[in-house]
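Below, in structure tokens: the form predicted alone, a single chain.
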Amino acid sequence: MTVLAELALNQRLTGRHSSKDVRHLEFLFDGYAQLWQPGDGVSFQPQNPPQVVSAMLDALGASGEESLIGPSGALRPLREILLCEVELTQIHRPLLVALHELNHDSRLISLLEDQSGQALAHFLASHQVLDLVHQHRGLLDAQGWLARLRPLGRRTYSLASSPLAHPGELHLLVARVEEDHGRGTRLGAASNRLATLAEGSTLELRLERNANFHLPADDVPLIMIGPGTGVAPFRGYVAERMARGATGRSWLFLGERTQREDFLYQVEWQKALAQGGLSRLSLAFSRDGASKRYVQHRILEQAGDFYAWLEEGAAIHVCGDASRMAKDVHAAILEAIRLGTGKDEDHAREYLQNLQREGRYRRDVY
């Protein structure tokens, strides 16, 4: 289901001295509340930031008015193709393979032959197409690059709202990607389009069902683990359960960099605690202490209580970064179970696999 939604609020949640720009967006739309639940998401078609497009044109030595063929197959100005049709802020392995086949670059060989995959993953995460154009200047003309770039795909964000608590609204939590890797500022296509969207603007959003990440029954205890913007669906969870008068206890593990600048939805969590919509809140602010502390450390510090909740029938939902957080949290949960049962790792692994089979351990990681 696609809806045309109007942006009513674009509010920065992080403080002025934060290293991150995280936004709370509220879109208005007509009806369809019955078609989605907390845990679902919305997707939209991004555009590449104009600054990125201009930098690409400079690197290609092009004006942008040249008529070329993009993924759509239509002949149109290069600037429009770079803006709307091709991925510029994300690169992928097939593009590196194509470049290697053209010039047998030793740097690419080492990345592509890395057995661990860690070097390649780091390269893909820290580079954009512009970096490759600079590194392989003159290897391809503009049409050659267009032929090897992926079409610009839709981006999906978890909803941070509840159809019961926020009727006629769709809320998003967006961390603006704006990083300097030593080669100039690199911007994210989706996050920058959303973060810079003016209030009163409209955007076409498509509701994306995520049935595997819906709330359990109202009487089931729920453990929610959502570092950073991974907390978005859990804001919807808590609001929905409060609106329904759910009786199941809830425990939220929330992680960010600093309490002063990055405590997302602080007032709302405190209000939910006071009103009984949230039973327990465990915080991990990684930059506030002498050593970095993350949500997985909080799980282990409270391993006994964590395991007790599981024995009482609690479900675990995890949302956020797949590359490191999800693995570290998974390991911490296993260790909490091992400590709780007093048995070995194999038993803890089997215990957690049983939770997965029962639908009590669910993850939405990206």
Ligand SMILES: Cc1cc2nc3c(=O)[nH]c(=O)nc-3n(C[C@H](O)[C@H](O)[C@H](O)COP(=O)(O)OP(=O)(O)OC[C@H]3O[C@@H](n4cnc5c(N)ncnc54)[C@H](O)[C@@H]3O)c2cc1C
Contents of the next structure:
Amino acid sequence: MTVLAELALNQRLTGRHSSKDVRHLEFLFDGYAQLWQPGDGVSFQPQNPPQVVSAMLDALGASGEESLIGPSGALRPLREILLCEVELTQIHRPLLVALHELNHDSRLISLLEDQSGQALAHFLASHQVLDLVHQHRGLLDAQGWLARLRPLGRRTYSLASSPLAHPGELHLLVARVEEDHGRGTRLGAASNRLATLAEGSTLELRLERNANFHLPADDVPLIMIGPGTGVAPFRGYVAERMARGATGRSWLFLGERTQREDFLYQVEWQKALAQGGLSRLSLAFSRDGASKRYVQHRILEQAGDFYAWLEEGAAIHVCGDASRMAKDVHAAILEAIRLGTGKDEDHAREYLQNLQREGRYRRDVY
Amino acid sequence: MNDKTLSPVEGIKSRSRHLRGTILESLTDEITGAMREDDTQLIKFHGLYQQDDRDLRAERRQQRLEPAWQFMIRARVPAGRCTAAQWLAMDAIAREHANGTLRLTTRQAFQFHGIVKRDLKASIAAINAALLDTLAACGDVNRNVMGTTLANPAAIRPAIDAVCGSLSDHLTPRTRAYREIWLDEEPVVNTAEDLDPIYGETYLPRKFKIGVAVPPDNDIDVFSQDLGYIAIVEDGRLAGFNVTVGGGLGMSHGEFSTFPRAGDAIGFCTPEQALEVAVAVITAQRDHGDRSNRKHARLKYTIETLGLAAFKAEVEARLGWQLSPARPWQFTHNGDRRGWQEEPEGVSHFTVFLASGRVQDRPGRTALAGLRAIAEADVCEFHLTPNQNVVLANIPREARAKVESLLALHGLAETSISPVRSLALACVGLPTCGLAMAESERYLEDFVSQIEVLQARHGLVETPVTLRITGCPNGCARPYLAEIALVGKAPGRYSVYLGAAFDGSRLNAPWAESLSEPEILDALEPLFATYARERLCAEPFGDFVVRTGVVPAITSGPAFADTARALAAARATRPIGDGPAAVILEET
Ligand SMILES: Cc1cc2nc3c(=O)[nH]c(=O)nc-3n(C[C@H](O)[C@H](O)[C@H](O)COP(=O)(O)OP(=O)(O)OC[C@H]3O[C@@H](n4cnc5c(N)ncnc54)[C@H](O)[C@@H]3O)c2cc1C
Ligand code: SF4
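The structure above corresponds to the form predicted alone; please provide the structure of the form predicted in complex with this ligand.
First the chain shown before, then all remaining chains and molecules of the complex.
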């Protein structure tokens, strides 16, 4: 299902001195509230940042007026194709393979043949199409590049609101991807589109149902682990449970860089704690102390209580970064169970698998 | 004591188990950068104020972040005497935990700003490691004891330092809470053991200030102190002190039951009796002060309520003996001496001028780095002055060249600062002080420049004038003892006070309300013009405006309030639509 939603608020949440730009967006739309639930997401079709398009045209020595063919198959000005049709901010293995076949580049060989895959993953995460055009100048003309680029795909964002608590509204929490790997700033397509979207403009949003990540029954104790933008669905959860008068206790683990600048929705959590909508809040700020503290450390520090909650029937929901966080948190949960049961690791693994089977351990990681 | 309902702070104090409260719990709570509400009162006794960066308030509200909570820590330095090693320790704390600047206060103490909650403990531990402390730097207790900088004759300096030190030590609260909370000492088993012979369970009704002045210098503004000591030197020796009581400068706009008051001399005591007198005055205030209304709780109101004679009798009853009559004294100097001063034995001193007491590095004037370098050379003492400057004291002859070159290197050698600039004071105000209604420290230098232009136009550049700006009527920079004072009323608008005595012995009078900068300058211009033409020989500006009837001579706190009331009434009845934007009171 798709709605045309109007952006009513585009508010930065991180403080002036933060190293990050994380935004709270509020869209307005009509109807269908009953179809959405906290834990669901929305997706939209992004455009590439205009700066990226201009840089590409420069690198290709093109004006942008050239009529060429992109993934849509239609003849269009190059500028429009770069803006709307192809991925410029992400690269994938097949593109490297294609380049390698064209010119047998020795750097590409070592990346593609690396068994661990780590070097490749790192290369893919830190490069964009523009970097490749620079590295392989003259290898392909504009049409040649277009033929090898992926169609620009939709991006998904978790719903950060509760249809019950915020009727007619749809909130998103968006971290602007803006990185510098030493070759100038590299922008993420969708997050920058959202971060710079003017209030009053409209955007087509598609509901992405996520039945695996809905709230458990009202009386079930709930442990929510959501560092970074992973906290988005839990804002919806807590608001929804408060609006429903749910009786189950709730324990939220949050992580960010600094307490002062990056405590996403700080005032709202303080209120929820005071009003009982949240029973417990554990925080991990990685850049505040001498040593880096993450949510998994907070779980381990409170392993006894964590296990006690599980024994009392708590469900665990984890949301956020898939590459490291999900694994580290998984390991910390296993350890808390091992300590709690006093048995070995195999037993802990079995315990957690059981939770998973019962639907009490759910993850939404990306 | 009266039986009106006690102010809420009294309840917080008596429940606090001698200033412990839940400070330890507040410190470990990561969900907020603030302390729990009751603890925000108690931490003052430990030398801390909770503040927030007001420049960021609106923005952070929209960011769904709480205010940018931060703390001010004040370290006590009796009479402002500080060693080079202590200076280095304070410098390190400023750079490691605070906002990279040090601030010297009008009470000769250090202030650190912008310290976040999780850095408080390390900062306070470091201050204590340098043999200074923060206990009782704020709160309803005796604050930092002030003393004249480099009193003359030099031979009495040790005796003055000894009196300041003993007052400071004996009037420090006895509670062990401070060492438990900040220095990780074992908690006492029974907090009743902390019982304090001077302060009791609930300390004083309000803050209490003591200062020791050595004529002819009234650099410490002795008449602004709750309890003042005016040294009497006879035959080159310290004979004793005249005792003054009931000074205090805080008041509230539009509340005529509040007023600044200059202290009264009530008699003379010997150096050995000074502490006993302090205990008698403090315990009299402890038992008779108003604990129902914090705006009416300072000693000055107790004295207005009881009457000066009755208060003196109460003090003497506690002493068990009578004060002898006050002896004659004369103040002729206020503010700090500028530049170099030489002593006969080849020892010298240099006053480093610091605008508003702020020690910071700026292009061309690296005060923080420069003073650090001088402290590292370890050739002098650092005396913090009541005018927020620092005197590099007792520099031996052989080290002077080295100090001179470091001063020059860091742009601190200038002695050409105008008298008005060197005397000017401002409170901290925005963005950190929660009470500020208008800019103060950040505005002072600008405003002084405007006054300098005005003075130049009338050939008054070398004439000293005391000028002070505060962000609110609370009086942190002693505005009511300035010849010209601006007190914040609203952003960009100030109430203006004129006519204090240059030596600090007479309050100024409310003169105009809610003026903008152009209005203030327009109103002062004709006064400067007639002052330049008609002043008597060496007549200070404050005396001139009183003699010529621009403002009345204020001889008591209530008279100040009457003038303020008349000004407000005149303003209320002024015709709407025409006339000046503010009423200037001609005479009452
Ligand atoms: C189910 C689901 C829910 C999601 N919920 C949210 C949410 O609530 N809030 C939110 O901000 N995002 C969320 N995301 C991520 C989001 O979909 C985008 O992947 C992200 O915003 C980056 O997209 P982009 O177009 O801006 O960057 P891209 O143009 O895709 O990438 C630009 C560069 O940044 C790198 N990159 C990609 N993603 C990230 C990242 N997350 N952090 C750092 N670098 C990255 C890429 O490798 C590439 O090099 C969710 C993803 C999924 C699958
Ligand atoms: S005078 Fe007022 S504004 Fe200035 S520091 Fe004191 S309380 Fe704050």
